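Take a look at this one chain, the form predicted alone, written out in structure tokens.
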Amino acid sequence: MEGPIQMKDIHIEERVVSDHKAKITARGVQVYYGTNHALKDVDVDILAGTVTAFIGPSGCGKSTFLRCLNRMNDTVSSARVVGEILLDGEDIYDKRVDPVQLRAKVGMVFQKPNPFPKSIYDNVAYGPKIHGLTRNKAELDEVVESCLRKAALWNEVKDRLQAPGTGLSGGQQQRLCIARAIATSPEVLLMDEPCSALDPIATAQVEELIDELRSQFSVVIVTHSMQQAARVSQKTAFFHLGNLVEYGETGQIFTNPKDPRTESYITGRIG
């Protein structure tokens, strides 16, 4: 376990991000599992080109607002989401809008490395293929090796992409779960805990790796780790009891939180 993180402690380096506009937009957002009313009323903008870490005790619905970016709770039968979420401007739940097509666009990663038991090269290749993002090989080899770059894999893999994925090291299948998952041009790449399976050097590099991918990405990670959300993320959204408790900079959150429960949170008071 880490220790509490001591707001004296704290020194984060302010980035800018105001001319950033909203990526997703959610509004008055609930989910029900059954009777169990797990998110209530969230109200948040996740801005384009930043990193927004999810932090909060286990159970208080950081994971399943996550899923509800991109439709991950249609998959369990008791589940229901209200309110009203918008990529772009677009309403995600609509009945017209495809749920494939819209994971497409809202790439996930898991707390698991859980690539596909085929090789690393058809790892990558998958997306593109099954959505017709690539015209012949020739395209698709330029794909899978630009993601494997961008995954800081290509180098590691570059004389073994025959080779299976899961013959990788933990970190480096999370790497290659990244490259999967940003091979379909994604614009948001959700992570749920996609370093608390990994050693600390792993997580280092998937960390380094996050931030490059902000650039092209409106990127959202849930954290357990506060120091991780402090290292890779420009906004941070405290959830308590299921409710979203404070939304801001990650400094400001951090050093200067305007809601108690966030301060007893992050001084390890409730956790």
Ligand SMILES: Nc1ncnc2c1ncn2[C@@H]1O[C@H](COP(=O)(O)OP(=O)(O)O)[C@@H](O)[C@H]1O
Contents of the next structure:
Amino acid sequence: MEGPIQMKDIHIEERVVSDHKAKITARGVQVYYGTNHALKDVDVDILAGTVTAFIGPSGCGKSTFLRCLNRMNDTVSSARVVGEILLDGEDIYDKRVDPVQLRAKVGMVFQKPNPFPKSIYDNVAYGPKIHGLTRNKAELDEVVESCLRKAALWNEVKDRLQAPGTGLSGGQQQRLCIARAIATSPEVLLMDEPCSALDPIATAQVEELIDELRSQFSVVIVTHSMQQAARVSQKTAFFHLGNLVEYGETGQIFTNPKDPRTESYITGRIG
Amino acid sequence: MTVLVLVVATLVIAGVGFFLGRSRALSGVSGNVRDLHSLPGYYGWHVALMAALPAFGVLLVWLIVQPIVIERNIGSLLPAETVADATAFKLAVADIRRVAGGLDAAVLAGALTEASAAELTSGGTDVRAVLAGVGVALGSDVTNDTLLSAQMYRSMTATGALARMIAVLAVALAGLGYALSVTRAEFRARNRVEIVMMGVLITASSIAILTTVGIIWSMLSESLNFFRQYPATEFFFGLTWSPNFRGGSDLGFIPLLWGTLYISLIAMIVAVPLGLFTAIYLAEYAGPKVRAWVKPLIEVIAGIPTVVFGLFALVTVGPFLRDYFAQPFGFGNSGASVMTAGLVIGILNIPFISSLADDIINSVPQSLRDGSYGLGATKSETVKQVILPAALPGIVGAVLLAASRAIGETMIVTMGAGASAKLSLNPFDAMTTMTVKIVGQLTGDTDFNSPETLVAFALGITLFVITLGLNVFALYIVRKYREEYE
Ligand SMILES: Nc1ncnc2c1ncn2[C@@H]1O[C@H](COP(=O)(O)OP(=O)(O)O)[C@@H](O)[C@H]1O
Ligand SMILES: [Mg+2]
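Same protein, the form predicted together with the ligand this time rather than the form predicted alone?
Everything in the complex follows now, all chains and molecules, and the chain you saw is the first one.
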């Protein structure tokens, strides 16, 4: 679909992110699945108010690292995480931290749209209800509406909020999942290849949405499309075989990569 | 030629046909397989199927039709008044069959020659003694009519068997010849075999359907017979059940319906939560090691025969409930009670519900769990709000299946709840169900034509309608709540 990119093809906007604070700080993160050493010694600072893209060939550990950030790896029995990950300076792997509480702060959108078998309204209201974020129905209605608006879905579904969420099209379902994730008012939003199951139009809508979300959340997006990374992110991290090879300003990664492996990847020689 | 030999002979013809067909196809293209439309084996199969299937069809029809034809014909030798009365005629035919079978046995044992068996007369020989000598005991002396009819029956059966053999083998050979004659390189043997396979599969599935139709038909005809002798309104709305084989019975089915529903209700109150919680624990909480132990242990319950459960109800649960609940709280002093049977049937149904529900919960996609955990939901919130709704259609189906089983349970009710029909709200009273009464009314030496016996069929068909209704309702629920998720 997308051919190798020439560096000169990529237009990079002016990006000023250096004055943002670090939201998440990862140091020396290692992940093992049983004996498989899937992630090796990763150090990254995820900045607040920034879209950070993780790119790299498949199997290189992007999803694994993303899932470390909200402790979703806890649900995989064979997974073992070593190292330090701080959210606003607090270690999220500390014994006192409840992973359930953490995941309310660090929301996640998955590769395949996974709306619950409930109405559109109940899908979005799910998080606020279980976390008790609203005091009454009117407030809940308001949250549902504003999240659906933020996810650019409100106009399409406002007349059928009680219809099942599973009846929407693929792109609508993914935007519903985004609305559902932001309804818990997270501070960080993790997205694992959120557009890989979508057609180009739906992809464009979601990308536009991601750019708007940046004002309120830190967004981390895993993508296999370098064009997408270039379009939506300000910072890019390149993973290869479980190593974080290079991390920097998106513009710099795409126009002037320091590591030869990064250059090979973005020009289409490895992948 | 017996039927078995005939079947084997047909199969042999088909087997030969397979090789003939294959080699004919191959020789038609001088061994060059690529010039054939289908692989050589398909030509062989085509010939074999064409030889065997029509021949088996003829054999099957023959086996069904011949006894009917013979029965018609032997009627001609019986007195007219016997033929006119359906019951008497049936008895006479049964007698004739017995005598004919006895003669067969006598010939086989060498007590009679084939010729003497055909010429025997009741005046000349004591047929009863001869047959008793080869182990066929008859209730009375053989009348001349019966003996003549039996001889005619034998000769017709023998002629029929000969004709049957000729017909079946002829059809098999004709099929073989036809299939060989069409075997040419461009013949689409593969497609033809495909069509025949489809036919075989359709036949297989229609046998199940036809059986069901047959069951309903026989139940219906006997039930209609019952309703001709006993008013339907009194059966469906009658509040007392007291059959009396000397006549003048009250056959109201409401007490039985009530007992059935009450016991099933208690069983489901026990089985649904316990089974469902077990399934949730196994599917969502238990580690692989615990699961590997607990699941088979629970399923052991399903392997225990219900009569053993009945004993448990009779000697343990019943007396326990009576001594510690019913008597102290003044609910009566019956060991057999609705509560006893309901509890035990409920326990019996736990593994049934838990293993079905476990499979259903496991089939809920992992992505839904991830989605819920990713929003900061706990395990129980995820189970309650995401997994159970997603699994609901299947679970409702499982519960209704279990309910049908509870309604149909007989042994445990007989031993746990007793056999006295009663309309009462007290769960510590002895009551009984429709299935128990179906068995009860049909066992024992009774006239098969009285309302007291035939009521079993009316009960049977009512039970069938109830479980059918339950299943239709289950399907409706499943459709209504089905969500397309992937
Ligand atoms: N649940 C799991 N159990 C075992 N191994 C896993 C699991 N998930 C991922 N892995 C392994 O970890 C490595 C990285 O996978 P992943 O993070 O999914 O890669 P990416 O998202 O970059 O394609 C792969 O070798 C993969 O086989
Ligand atoms: Mg991945």
